[in-house]
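For reference, the chain that follows is the form predicted alone, supplied as structure tokens.
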Amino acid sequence: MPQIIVITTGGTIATRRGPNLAGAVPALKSEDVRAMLPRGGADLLFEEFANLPSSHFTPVTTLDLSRRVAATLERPEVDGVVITHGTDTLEETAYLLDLTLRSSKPVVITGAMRAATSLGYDGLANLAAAVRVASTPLVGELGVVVVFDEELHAAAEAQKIHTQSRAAFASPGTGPLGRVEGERVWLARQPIGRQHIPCQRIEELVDLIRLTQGADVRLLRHSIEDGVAGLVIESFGGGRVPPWWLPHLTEAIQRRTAVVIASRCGAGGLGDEYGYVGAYHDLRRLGVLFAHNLSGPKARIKLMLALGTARGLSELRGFFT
């Protein structure tokens, strides 16, 4: 029987609205959800890593959870580890730990759209269905695995796309990567291009601006001014700006500050035809880095990463090529 830990960090998973509470606030300890769990299948051992709500992580926070979940997995005994979060913020948390951890054994994270005390309570089904999916040894292979509503998703992929439905998250552009039926676990494709950062600090002056119709360079110049040390753009399409931003990134690219192109769409590589000002040739020409296929949320995790790991701006390019 595969001995597989649960990490907790609380989230809607462990909430639970109490007599004397306005709503639900974190408050199933791993006891709580151990009993309700039914038995057989898998040897399950619960840590508590925190309780917290996912509004209120850091991506600090985010790697010392990722140190935590590096030193269980090298335990001999371990065969894989499950971690419970909230859902606002759980693809940056899985994108994180993707990104830093190394290991064969599977690494699975989910959470709940609904508290424990509410009617339609996910939580049970979605921690039933992670563990199974850690404990096939062939999910190592696939990087960190969000599970959520009987649905695998790459860490890279996921994106929670609804606020209140219990089938939250999806992989926009590619689809999930398997679904757990019952006792069995179906993989229809591996995510590619993963990615490996071996970092050791994170850069948090990095800033995430999502551009709009007519978005003026109050936000953009705010964030020059404040010297930070990374700025990512969410762009429009396929990688294109206002031309009224071209003079300011410039400004930014000079002062040394690392500007990245996501795109708003959220899902697609970046590239166009286009010769007008502010297409993607003239980004390309300004020496942007560009994040293809991730969010902005996403983008701002690999950048703040790559920051505290980069030794100079060819290896901080590389992570980005």
The other form holds:
Amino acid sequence: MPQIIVITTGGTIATRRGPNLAGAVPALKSEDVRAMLPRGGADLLFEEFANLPSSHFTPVTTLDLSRRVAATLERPEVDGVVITHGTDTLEETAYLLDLTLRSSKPVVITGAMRAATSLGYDGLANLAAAVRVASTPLVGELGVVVVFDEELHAAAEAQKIHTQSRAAFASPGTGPLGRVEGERVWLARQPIGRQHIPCQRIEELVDLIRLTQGADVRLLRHSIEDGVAGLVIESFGGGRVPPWWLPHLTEAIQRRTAVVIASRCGAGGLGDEYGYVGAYHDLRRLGVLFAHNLSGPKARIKLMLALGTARGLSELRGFFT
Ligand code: ASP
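With the form predicted alone in hand, show me what the form predicted together with aspartic acid (ASP) looks like.
Every chain and every other molecule in the complex is listed next, the one we just looked at coming first.
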């Protein structure tokens, strides 16, 4: 029987409502979850890393989690790891783990949209599916996998796309990697171009700014004047900003701020054929970095890791080509 370590971190999957509580909070213990899971299939060992809502996580906490998972994967008796996590920032944790871990053993992350004391608690079904996926050796070749509502998603692609639905995760633009159907795991494709950033520390001073129609530059100015190390701009479409943003982006780059352009579309590569002011060609000329196919929050995680490890601009650029 494969040995799977379930590392718990909190989130709705571990929440329950108590008589004296104002609302549901992470309180479910590993023993409670284990008692509810069907027996057989895998030898499960639960270990607690934290018991937090994922809105209380920071990338520094997540880098610690990555170290913990790496150490767990090195244990020869361990065949795979499942992480239970809040859904709110699950996609960022999944991607940070994917960039920092290097193992051929399966690493799966899951959560739930309903508290354990609610009707329709989805935590057990998601956890059972995640264990099934983590017990499938081939999954080790996919990097970190998000398992939710019977679907498998690549860490770089998964996004929380619904505030309430139990089908809360999707891979916009690409679709899932596969599905869990009862006992079976169906794999449809493999993510290509996965990256590894061997990182010991993270640069925390990285801002994300989302462009909106007619957006003025106050937020951008604030970040520049604060001296942030990195800035991610969720630009329009395939990489476009309003003309009045260009001088400020130029100044940021002159001040040696790493500027990364992502798209607010949340899927797809960057590039266009336009010749007007503020389009892709202008951004390219400025020397910004491009985060192809990454959402803004994931581009920020990548920049935090890349700035934490790169010893110069060319190494930093290497992570974004
Ligand atoms: N508040 C929860 C969290 O920790 C939401 C969830 O898990 O669905 O992210």
